[in-house]
Partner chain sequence: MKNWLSPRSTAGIALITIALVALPFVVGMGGQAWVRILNFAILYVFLALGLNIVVGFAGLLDLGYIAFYAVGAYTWALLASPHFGLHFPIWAILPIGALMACVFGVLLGSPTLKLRGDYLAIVTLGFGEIVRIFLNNLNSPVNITNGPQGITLIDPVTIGSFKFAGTSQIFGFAVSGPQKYYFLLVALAILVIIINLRLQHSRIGRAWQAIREDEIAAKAVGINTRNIKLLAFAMGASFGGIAGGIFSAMQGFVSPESFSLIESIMVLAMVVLGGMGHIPGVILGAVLLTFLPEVLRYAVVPVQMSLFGKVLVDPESLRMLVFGLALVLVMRFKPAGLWPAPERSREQTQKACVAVTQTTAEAVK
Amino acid sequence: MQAKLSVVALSVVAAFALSACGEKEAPPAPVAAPVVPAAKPEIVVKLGHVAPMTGPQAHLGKDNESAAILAIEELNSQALEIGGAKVKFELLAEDDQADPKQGTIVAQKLVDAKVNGVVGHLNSGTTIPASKLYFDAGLPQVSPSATNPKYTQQGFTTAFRVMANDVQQGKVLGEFAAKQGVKTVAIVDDRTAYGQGLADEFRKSAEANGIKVVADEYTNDKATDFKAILTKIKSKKADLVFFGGMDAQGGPLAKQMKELGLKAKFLGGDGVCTPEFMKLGGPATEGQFCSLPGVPLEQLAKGPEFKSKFTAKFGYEIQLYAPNVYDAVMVIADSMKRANSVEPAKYLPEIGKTNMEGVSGKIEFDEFGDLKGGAISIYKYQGGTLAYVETLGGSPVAEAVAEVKDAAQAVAGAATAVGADAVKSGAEAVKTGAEAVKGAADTVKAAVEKK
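Is it possible to get the structure of the chain by itself, in the form predicted alone?
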């Protein structure tokens, strides 16, 4: 009996043990996966760029395109977010060959590609007809170098430029010629919208400053032989030959002036203010003058750094409009950021409100899309380089600052003049100078508030 109970007990224990061994532990509660935020969408912003990449102005077109590439790369390195999306800028570059007809063809190509904005064109002759297509498509267009006034006088709300126009430049060039003692001038232009436009504005200013125009001649932007024109000019004995056009014609023209024995000086606008002009004109360019809208890069806060970056990346010196192209790209990007949208219709109104310090200087637009201020700098071809002479024109603020400087110099001069026998009169002079400084400073303040 006891044996049976033991067997039964063992069976019960075994059954209980088997039951316990077969019972599995409850699995641990699943750990919630970390919440990963949805990846932000990425959008491609296409910016069109147009300049002559073939033909006699190809060196200027390459210069412009390089600056646009530099600006695009810098924007992409910033990992910008606009409208809740990551933005990648892409450049769509086109060659208009400095030809108005080709300019409209590539403009339509960019419209069809649905670009978000356009930087260009280089020449006024291509910029003006293309601007109608961009306006009809509602595409913002910022030209870095088209200076003919007509561009912004068509009533197109899409048209802007980051450079002084021909009215501003022609006026300064006429005044400068008069300051040099010029009494008679022969005018030559290449019949393009830029060349003829600048020549017309120079003529107005020259005549207003008492200079007599003794010859009016014209050529075209493909010519290389100017001896017939210059022979006629030589007989007029002009003090100065003013050329409205680009360096591809200006250089040979200056060279042929020397070859024919013309004693007249040469003066031109931004189209000939280039290293290429000196290369083509050779020794004949020495001592001649040209102008560039704006202030020398070396005198601007961001100028030296930009010049260094550009040269390091591309391996050649800036030709002409590169700083303005870079700024044009940045104006568009800045407007997109402020509008928080890359859609042309949404960021276009912000372009007109631009207030930024660019590589080329202060950038603000008037109601027509023209750059406010419009300072013009004069350069002299000297020893194979462009030597800075002076800056004329500009904004009321700049003029007022100049007044402060002049007044301060008057104070310093008066203080120096004070001696033992002239303390009283010297003190009065200092007082007068100090009042002049205060008055000029008030002018600066008023100009700033007005702007």
Contents of the next structure:
Amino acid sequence: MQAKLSVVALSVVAAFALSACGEKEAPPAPVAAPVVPAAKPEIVVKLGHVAPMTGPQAHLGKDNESAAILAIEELNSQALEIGGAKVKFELLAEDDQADPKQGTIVAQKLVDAKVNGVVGHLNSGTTIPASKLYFDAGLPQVSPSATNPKYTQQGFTTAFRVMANDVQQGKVLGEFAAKQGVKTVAIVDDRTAYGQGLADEFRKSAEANGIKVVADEYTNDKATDFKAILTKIKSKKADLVFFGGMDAQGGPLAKQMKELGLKAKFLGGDGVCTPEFMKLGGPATEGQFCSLPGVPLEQLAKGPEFKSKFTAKFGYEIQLYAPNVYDAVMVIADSMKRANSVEPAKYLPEIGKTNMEGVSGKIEFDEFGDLKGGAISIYKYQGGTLAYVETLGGSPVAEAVAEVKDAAQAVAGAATAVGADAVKSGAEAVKTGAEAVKGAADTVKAAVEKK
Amino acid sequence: MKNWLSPRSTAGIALITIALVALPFVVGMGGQAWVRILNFAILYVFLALGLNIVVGFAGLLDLGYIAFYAVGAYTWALLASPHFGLHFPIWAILPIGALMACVFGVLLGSPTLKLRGDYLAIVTLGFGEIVRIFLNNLNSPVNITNGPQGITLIDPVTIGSFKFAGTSQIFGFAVSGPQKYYFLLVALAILVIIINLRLQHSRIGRAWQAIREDEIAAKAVGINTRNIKLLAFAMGASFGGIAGGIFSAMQGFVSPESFSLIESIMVLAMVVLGGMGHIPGVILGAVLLTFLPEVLRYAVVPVQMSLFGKVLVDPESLRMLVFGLALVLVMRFKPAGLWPAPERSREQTQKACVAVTQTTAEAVK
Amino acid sequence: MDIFLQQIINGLVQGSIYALVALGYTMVYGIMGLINFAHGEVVMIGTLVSITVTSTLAAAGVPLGLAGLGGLIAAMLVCMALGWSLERIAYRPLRGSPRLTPLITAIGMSIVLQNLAMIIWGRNYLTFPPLLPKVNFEFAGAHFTLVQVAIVLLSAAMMGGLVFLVYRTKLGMAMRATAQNPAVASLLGVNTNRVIAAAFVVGSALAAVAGVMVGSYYEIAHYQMGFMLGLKAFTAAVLGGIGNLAGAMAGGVLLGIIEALGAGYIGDFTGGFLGSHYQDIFAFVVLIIVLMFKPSGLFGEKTGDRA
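Moving on from the form predicted alone, kindly provide the form predicted in complex with the partner chain as a structure.
Below, the chain from earlier opens the complete complex, with every other chain and molecule after it.
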């Protein structure tokens, strides 16, 4: 830990030094400012955003960019003042085509443009090589959706993410499987960074929870035939098939399980937690489970509001990571406010201290820049829709205790409500209150066990 | 080309030198990102010249060339990253990478020597996929390549205490990281070009040419076709290995997804489009196809927006469409490439004439 | 044992699809010695066309069976036209040029077709309407469906038909003559251009049938589905001896079974070192071994400089 801290300190110093150099070369904002004749000095804060805008993931990239635009507009409408100057946010959107080479090129573009911070990239494959450039330039980078654990483990103090990583999700899925009474599991992954990472973490967690892994099978991200591996899994008599991969393979896999007469259940991560999965898997998906990082928007204080704002502005539904992108922008703006500076070197230390309620949930970072806790929600495929089941993980003890307190208050409230005229409703309230207490107690237990 | 590089034309050399030295600074004015694109262009020149030895000189269609690039990249990544805790210096890794790639080239070459053109193409394609699949899966039971997660924190190039990453002051100039890599790449590329030129006009080069034109005749005049073909594979592979090493160091991260089949086809398209066997043509092809996506990106979207009001075809799919069409059209109308070697273009016209006479004869019938 | 039987069934069905695609490679190769790299893409186009037509017809109220038939016919027509134009535009002008030339053209065509399909049908996976009722059979613990039975039977029937075409009809005789020696054939009054075009058209029609089979079997389709399928089918053709119709069929089935058994058992045999993650390389390894030791394939006749 000592060594780690000194590394962090050193790199912060390095970042300071670097940004100082940068300033000498070309003083950016103040020169542009006097052009606008205003009573108060106005500074332009440029935020970079990177996602694939072309290629197979263009629809996700578009979703991300829209959310960033929304966040920037809202920030500008607030007429923020930072360091005594009016702040105008500007978005510099770049396209990395989900290609690692292109990822470093656009990262360089953003560094050249002397942006104040970066939101992105979407994929781990581009986020990781780009993170080095941002670190060298001392630029804070907040990725909304790169879930590869390695991203934040490179020792780059500039790297943050506002989404639970694969480790956190795999862990929760393993615990969930154990809770469902699964004794034996077969694990299939698609040999992509995402699928393999998730499957590995699931394996660790499942084994830690006393589940026996009876088969490790593999496919790839273009496959359509899974019968050979499924037949093998059948011979190993697994209770559950865990799939680390995307919906395009997961759907047919679930379907072929049924065709082969496998009785095992199906479980997967966010890659299969989509309507597409149900479309491709047909009736075979009914009653199976999957997980998504975060808490469903409906369950959150600011969620539904964000959702309606987004749809109203862009005319289409949120695809996937929009809430996280929105939060990533807000994390940067919030840190600037607290540091009272838009200089990357000055507000960077503040990002680590973030403690805010985002639209995707509570945002606090651990020492690596990963989301603390990282809530994961479980969903069930039910009648062609994803039905929310529960949220696991992401509740450090303190939060759980708060829940207990809330529940107790509810009970108390219910108790006072019990009057001569409201016996029935009061009784109900007591029941819900009691249930809440129980649920909270469970969470506390789980959290304590985890520690 | 030849009289430029010959020592007799000092002026020519001086001019080229000045242009090459000034280029990254001129391009750098438009942002360091353009220098990075330039670097990738040179990297592809490097790769295309390597493949040119196999396809252009010896006439062996290799569809798995990217495998050697991958071998080079992973050699660097494994020997200079915290993954194994090794941090070898450049003069150790680059030759090891080249050697490893060379060994793989011979490994691929020896069983396939007897195969004729089209079979060879499929087998090399398969070989390329096999290498990628192994890189993707060798994370268990023993973790060698770290599987699909790739290898992070790869050391940048350092020579002595001189680092290629980050900005430094040289003779009072601020030279950025990409600009320094540019000079390294240009130096290596010049070396490869010289080797290529020397090879082309050597006994070996002529032997390759003979095999390309007629293998049986080549054998009949006493050329050891087996060894000469293996040499082509080995040399081409070594260049791929060196390019891979530099790629690894420049990116700081490698994962198997960078070495897919489509990359092999890209490099092949560069060689074919530019002019198989003609060094300036191949260089042109590589530069052209590296900058094409950038140009498309800036041209396609605005043009479509103004014409149709929305983006109908995104530049990424258009790029691939253009690649495919280019391959078809070049083979149809300019089989020797956009900038063919003088003697090749003559041959091709003769051949085309023969073909035309044949078809007319058939049509008459 | 039931597991082994199940793997054989898996392999047999997969192999029948390979075989049908392999027939297309073998026809073209047998006659003009060209690997039509774009053949896998023709299969893909067949699947996508049949999806569009079938779902449009079904949505218009046509009974599903009839709509499926319409889809199949449409796919065959489109693929035949495509095969004919491929030959006409890309390959015929290159006859007599160096061997590499048509091969590179074929790769180019493959890329063009893939990206055109992507522009037309989009990047997402499409679902194929189930043409046959979902009947599940069980035999000695192994499961199989009606679609699987249909695929195996249809493949066999198609091959039978093709053998009849090549050995019992006038066109077939002209094809065999052209394959033996195009110059002599044309001297004897065979219109070799037409024969070669016919080979492409027939091969493409088979590809369309294969495409519809693949689509109705997996019930999904995608613009990238053709490439790997094409490669494996080519391997199957080489395995059976390229240019040999029965060989292509046998090679396809054999490759399918090798893949299924490989994925199913190799992990246990090697203690987990090799496993199903290497499923895709079995085909290539088989290809390399066959070409090294018996380039004429398992059932091929000696073909001089063919390999």
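By rigid core we mean the largest C-alpha set that fits within 1.5 Å across both forms. Here the structure is a predicted model, which is why all the values come from computation and not from measurement. Residue numbers count along the first chain shown, from 1.
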Selected hinge residue, Gly373, Cys273, Tyr194, Ala98 [rigid parts, motion between the two forms]: Gly373
Enter the domain rotation angle in ° for the smaller rigid part relative to the larger one between the two forms. 19
